Amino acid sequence: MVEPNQNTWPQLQAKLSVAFNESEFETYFKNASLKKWEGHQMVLEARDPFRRDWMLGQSDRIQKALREASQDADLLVSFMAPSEETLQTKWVVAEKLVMPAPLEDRLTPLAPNLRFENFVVGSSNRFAAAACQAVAENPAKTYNPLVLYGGVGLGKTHLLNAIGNLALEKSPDLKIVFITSENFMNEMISVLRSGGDMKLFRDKFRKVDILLIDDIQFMVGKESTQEEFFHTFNDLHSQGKQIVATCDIPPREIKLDERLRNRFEWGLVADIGSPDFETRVAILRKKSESLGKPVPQEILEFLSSTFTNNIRELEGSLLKIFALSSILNREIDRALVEEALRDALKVHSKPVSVDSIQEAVAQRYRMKLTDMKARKRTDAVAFPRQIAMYLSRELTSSSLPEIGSAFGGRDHTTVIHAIHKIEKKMKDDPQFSGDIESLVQEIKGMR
């Protein structure tokens, strides 16, 4: 069992910073703190009453999460928050039910710290991206409304509180609000069980200059959600007002109701996929320069090797390396990388290389391992060998000419056409991306 410590916090945070999305974590965990750890017992206190009340709403998860980083089946947690006369904000959170708090005094929770400056853009989001800065220095005169789509980690809502905070930078009275459908729904339920004012829930969303919503896909199958938050949709709509959300799949694949569907394919529907390896390590690199602690090169393209599809997950490896060099004291190599990260490796344990990637691929597309580096042109296997060559840029540290010479002294910028015509085909085509994450999910020995 992990002993706590002044060190122990940090340990946990990381935990978390895993186990809920970048905007859960900045919200309610960033600035809460390990109030008491005594045997089985701990107690958090969140930054004030609404996170408390939040952090409750979530006391499974937290509680599941808080168990594995201390390593302690036993663990119970409890949450308090800080007395009313210590409390240093008036923030009233989108989450819960309407307050009393009029309109005009209530902040947004967005995470200060998700903005455009930190979010690293590559290849896979440079469209996403500069669609969300357009649309948080002009709402509603570009897109509106704007869709997002992606999957998990790869930084939506990272985008969604960028375009929040930028746009309250440029114009600092602007009434936004940013939630979950999965949130909206449970406000709606809330407010019409204990019999609530139906206006002041309105209102509440209706009012505004920027709506921005996460997962729209939660409301599949619930109509009654649906049908209120399409109205909501028209009135802010009719009023020029800007709709932002994001979803895991593109809007027209998502079973909504058709007024609804179509109403999101109104404006810009914008696709983000998984970063690329050299983003992969931009990304790492800006991490821990703003953390103040500097990663080896080669340590950042280890993890940027073995973490591939998920920044969260990428960034969560880099936090939990953190957490033990604090504690340890000591200085960040292979070593304490594989410590750190023992249980997160053994997942992806399997060595990817450009061989174990030609021969799962041949195997895939039934064709013969050879042929990988031969000069036929066919289809049956040109097709194969550009996913084989694809793959082993996102999946290795290999360089362009290092994979053209293992597949037959190919040169880069055949290599290069191979990369990009495979993105291509994941992004028009769901079903194949969804193939090529079955893929890599076998390459990697996680099946």
Ligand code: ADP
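Since this is a predicted model, take the numbers as computed values, not measurements. Residue numbers count along the first chain shown, from 1. For clarity, a rigid core is taken as the largest C-alpha set superposing within 1.5 Å between two forms. Compared with the form predicted together with the ligand:
- Relative to the superposed core, residue 362 undergoes a Cα shift of 2 Å or more between these two forms.
- Residue 209 shows a C-alpha shift below 2 Å between these two forms [criterion: core-superposed Cα displacement of 2 Å].
- Core-aligned CA deviation for residue 74 between these two forms: 2 Å or greater.
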Second form
Amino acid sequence: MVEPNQNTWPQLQAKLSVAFNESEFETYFKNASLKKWEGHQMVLEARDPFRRDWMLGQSDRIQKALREASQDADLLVSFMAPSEETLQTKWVVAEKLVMPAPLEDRLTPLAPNLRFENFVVGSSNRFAAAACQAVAENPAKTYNPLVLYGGVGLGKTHLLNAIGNLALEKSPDLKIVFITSENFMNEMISVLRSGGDMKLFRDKFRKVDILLIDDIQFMVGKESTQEEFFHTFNDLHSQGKQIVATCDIPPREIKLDERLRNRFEWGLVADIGSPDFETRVAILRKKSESLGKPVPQEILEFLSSTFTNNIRELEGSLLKIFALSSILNREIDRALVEEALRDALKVHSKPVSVDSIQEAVAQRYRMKLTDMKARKRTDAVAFPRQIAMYLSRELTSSSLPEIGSAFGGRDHTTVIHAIHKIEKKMKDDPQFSGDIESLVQEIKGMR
Ligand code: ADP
Ligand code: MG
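Show the form predicted together with the ligand, please, because up to now only the form predicted on its own has appeared in this conversation.
Shown next: the complete complex, the earlier chain at its head.
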């Protein structure tokens, strides 16, 4: 083994400069140091906690390069950051030299068009929308923090902006900050990089009345960002300021530092689910009206039954249709829609039919297909039948009476009853909800 001396680190750096590109080397390794090397243990000290986090993310590559450099296949490399005190002095000294650009320059302004007025409320988002409205009307008086949780493209960012826009309308003097978690991190890094003082950064956030922070799942694995956000959170919360966060992982499961996750659980977590068929149609109608171009109901329903769980995709389909319609100067009809969405439709294939739903459900629950339409009411057939009715409503554009008739001429109230029953069970029983989700995937796959 090589005995470390003062040339050791420069030699290792030389190897790292080959294994990493120039900007990586300059940013992360040039200003790092070799803290310890004993036996198979090597400790590198990064310039600051952010660079340490980056190194942790690249630890396989770094370790590989250093194993080669040291010719020790068992070498274990770990990473540390300077202590808080060391950092403080570094920053205070550096602050005198360079001032970071004002925080205001890096904040995302609120999107003026993302408002409550154009947010369509349905059963999947009613609770979340109401909670957001309450918070916008009475910041820090109701739910604090408020965490919006839901899958991609279901309206989290829209609601976050809507809160900001409404609150500002009510009290134009409020200081509202909207920032993504990614920009929160970038902001800190740039303050550090420019030699600025973290204290100034913190002070700026302290003056905020409402902090809207988007996509906190981005902080997973980024300890220093979490740490910094934790302080920001505490500062604001203790001063009675409102915090609203969004997240696409259930807050209870998100892998954040325990203390921080705990903070998010102090307030209210509001879920946003996938919109049902009616809500999807209503969203498209509103969007097409706002773009000044009404679209035939039949087309709205076709799109809503094709794009079932992501609103962004649903809206995107409408925009493509509008674009093609104006390029070709043609009316929006089924042929135009198919032309505009050729690629997307390939992925989504044709809309699901009630028949294919009945088939899949019968198979899953080991019942005869004919029992879907039979009069029998034993639990063994009635329950799967209700599931199939529910899925027919969710995944196809069939009306309630049409669904009723496909299930042996049942009344539409029977269908409504089935839908409510399944919806309730899905809400109460996560396992069941998971089963249904997997059925949906299966049905979509088999078309
Ligand atoms: P997320 O942040 O959850 O990924 P977004 O808020 O960006 O989703 O929403 C995706 C798109 O769908 C946006 O254009 C948004 O305006 C629109 N959208 C989502 N939900 C609704 C709704 N309920 N009513 C109207 N538009 C919606
Ligand atoms: Mg978003």
